[in-house]
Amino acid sequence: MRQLKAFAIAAAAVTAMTVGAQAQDKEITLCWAAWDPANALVELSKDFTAQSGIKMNFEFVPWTNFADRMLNELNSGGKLCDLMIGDSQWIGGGATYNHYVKLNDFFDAEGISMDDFLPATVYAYSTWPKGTPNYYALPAMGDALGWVYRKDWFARPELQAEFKDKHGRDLAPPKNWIELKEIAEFFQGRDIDGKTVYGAAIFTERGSEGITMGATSALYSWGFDYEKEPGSYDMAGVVNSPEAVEALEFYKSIYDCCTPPGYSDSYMVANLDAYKSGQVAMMMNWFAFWPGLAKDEAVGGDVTGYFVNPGQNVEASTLGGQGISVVAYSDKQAEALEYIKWFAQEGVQKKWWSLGGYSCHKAVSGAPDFADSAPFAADFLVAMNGVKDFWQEPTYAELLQSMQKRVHDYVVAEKGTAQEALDKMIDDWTITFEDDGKL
């Protein structure tokens, strides 16, 4: 009985080894951009490893060039990703095109729900057609454009002093775009501890999304849309409106007057250099980065204050984030789908959350201590109840291209007019439409 109970025993470890040996013989890999979330979540995912046994692999690639990267990998049906954070406004392509995995039965057999996660985030990051109950991703990340400025700077007592008496009002975070730029021109030139300094950083990059990113966060505060009613791609009079003339003639006037010399080609890497060195009163950046800006030895605690995207005519930002699909060519589907599971609980979202990642669950955000828990964490509830997002039709690319030529050209380059550049960019947009048979 003591040879058959030990040879039982012996049966048995073996077996565990071989189960164990089998999982950590899994393994799939993860792509997103190379930013500080990406590394928040590699932290993260050690815990789905120590739970399933399944080893996680990254692919991280460059904001400048993630785009180009990542829709080459998904149009030619590459298997290097298995689970991809891709962009909110690839939605549209990874839908149609059958990049992504239709979610819907999964969450059903899971039990996992959108209703658990925020209305805005849903819409944006997983529902194609838009705000309909078909969902190619998971909300992983939720973003928006934001603001941090001098704080020190702001409550220096003379230089207060000397913005009252010019202005009538307190040098505070601004409430509007005409308050935002009667800073950034205080500023602009200004010595400050035997250095000169600029006004703002702004997004003016050509090569990938920038400069749409940055203009649009105007645009949108103006009360830019994209067409007359959803769907309809009826674009004249709104993409190139009063208002939206309006609002790109200030855009551009915030480049000209206040940035820092050179200022021509700028993302957010670059407007992140250019604040933690101490060269600008204010910079414009995704909230993605607020967490690891806070801990930053130059520029962290005290010295930073936070506000959300200025309104002007409404109180808008532009959207960023991502959700978290699975890509369609991949041969580790279950394992993907089990990494979905495992990322959408609960507990794992406050995790996220905690490590620097901006969860999307409202158990998270919802939570009744989520606006004391960061500096930042009240201006993003009230950035994620006012976004907007460019356009998500499949046809993204070509649209994205068109908005960085029309409008750098405009206010980088000083061709033509703010009312030429959106009557161009209306006029690239047809043809697009058009040869996607939309028109």
Contents of the next structure:
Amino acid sequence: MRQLKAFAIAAAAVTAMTVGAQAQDKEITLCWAAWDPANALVELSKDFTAQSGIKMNFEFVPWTNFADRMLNELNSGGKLCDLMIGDSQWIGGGATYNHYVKLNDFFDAEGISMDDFLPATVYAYSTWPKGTPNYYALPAMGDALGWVYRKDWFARPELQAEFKDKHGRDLAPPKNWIELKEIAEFFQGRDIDGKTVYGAAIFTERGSEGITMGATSALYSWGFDYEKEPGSYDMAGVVNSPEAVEALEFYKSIYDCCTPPGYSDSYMVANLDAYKSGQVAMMMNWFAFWPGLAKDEAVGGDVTGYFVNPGQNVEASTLGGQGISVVAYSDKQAEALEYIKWFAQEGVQKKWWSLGGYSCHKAVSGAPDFADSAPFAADFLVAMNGVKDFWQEPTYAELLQSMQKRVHDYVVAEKGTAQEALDKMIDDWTITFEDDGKL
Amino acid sequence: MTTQTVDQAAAAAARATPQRIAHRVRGLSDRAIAWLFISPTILLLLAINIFPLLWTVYLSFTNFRANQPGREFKWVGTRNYERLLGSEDIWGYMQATAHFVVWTMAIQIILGLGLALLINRAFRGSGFWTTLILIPMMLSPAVVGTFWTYLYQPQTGIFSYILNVFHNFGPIDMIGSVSLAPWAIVIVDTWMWTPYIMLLCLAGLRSIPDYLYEAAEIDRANWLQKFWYITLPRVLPFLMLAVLFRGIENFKMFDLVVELTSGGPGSTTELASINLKREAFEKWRTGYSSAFAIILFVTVFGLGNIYVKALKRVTS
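Cool, the form predicted on its own is there; where's the form predicted in complex with its partner chain?
Complete assembly follows, chain above in first position.
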């Protein structure tokens, strides 16, 4: 009997060791951009590994090369990534070219409901064709373009007085783009604590998506739209409307008047550097950076204030953020789906927000105390209610590059007029849609 | 080794060769054996050079997109070429490329030859200075591009600082200014590749026999005459070779300029190869970009041929 007991214990130990080893052998790779929220996700995913025994590997690529690198990976059927947190605009290509696994059956089987997530994020990050109940991603990271300002500078009595004298109102976060420009002009070239400072850090980057994201933040506020009717690809008179022309001219005027010298190719990191080093009074960037900024030694705490992208004709913000998808070429789809199942849980989503990731789960962002949970949380909700995204067509990369060129040519290189830039953009986009069989 | 031992070794090798193979080899002509030896190389070249070229020519007449491999693609005739040749933008990229190639070559020839003439003189520490001058060309273009963006930084960069020592220009935005950016990339390429031209010129200078200068001395030729009638003709083939290599390289310049300006501001420094990469691997217009690649290939090939003929005339 004693021998039998010893044998049973030994057998149980061997079995446990084997199962444990098998679980440890399992590993999946998650691909995303290299930025603050990615570090938070690494921290969060430790819980997943502890629970499931599946080891997580991460492939993070800097934003400027992210689309290039990852779309090449998807287009070549690469097996590097099992999970992809791809940009919102990739959803059309991901679904159409079968890069992403359709998740409807999985969601049904696991009881994951899209009704539990903010509608704007489900629409933007998960569905293709847009708005249909065909899901290719779980909303993972809500994001929108927002602004920060130097609250400490704004609060200085002498600056308050001078600004009021000049503009007849308090020096406060702007309510529209005209006010934003007035504030930027006010600070441009000003001496603060013995250092020359500038008005605003805006997106002007040429290579990837920078200037498009920046310029659309103005265009959307002027009421810009991509087509007359959704799905019509009828762009004339909308893309180049008088309002769009005015918005683009306005964005250029801010670039001309109020950015630091040499600000012709700047995106997220350059803006953060300019702001953190005390060069600018205001900065446009993604909400994703606000948790990190709030903790920053130099500009965190009460030094920084936050505001939503100002409206002009309408209230609107450029959409950022991403959904998480399972890559169709992965050999480890079961493990990848297990990760999504785990990630969709309410408790995990709450922890995600606490670590610095913007949860799209209603239980988190819809909770009554959410608005007070961080100094920028309320603004995030406001922004997410008015977000607008770039084309999410399968040919989005081509459409994006055309806009990058036309807008950069006009805003930075002073080539032609805003009207010409937008007219040429329509010509480029028409060729793209014709080649794609949409026109 | 004497003739006898060579013969003995050949005989021993023949004895060691199995009878049947020996017969077979004996049955082949020298020409056939030569073909046998070079055929693997030719096959490899066909596979990795000629086939892709022909395939690119074929794709240039289609609407193929590499990111949509499952989609049927159509023969579109000369549409891609018509769009390219009718596009204002393409001529802009070609002009930017021409500006870059012409100015980098012109400046690098003058500076490279000048440096070679200086270094060629025997002086103490010439080896050290030669090595020091050669360092830029040993660096990676990506590294050079990145650190020059810092040097060009208008507020904190040393380039702007030095110019402001001579005159109060204020912050000079080399990369963001439409008028200065084309020169910014010329300066960096010149900094990096002038040593290469210098090196080839130095090889030319060192190949000139001293007696020619001694004869010129006897004929009381001045330094300009010696340069014009001895140095330049002797160095010219080396210089032209350097220009050929660098010209081709600069025509397809990509990495350095992408790191420096990303082709901006706007499209001011968007060279043909940068645009080609954007069309091919960002927009995924494979058919269209194939047509552009063929146009660039024909241009470089044509110009290269003309140049090589000129080079042959000079060397003969």
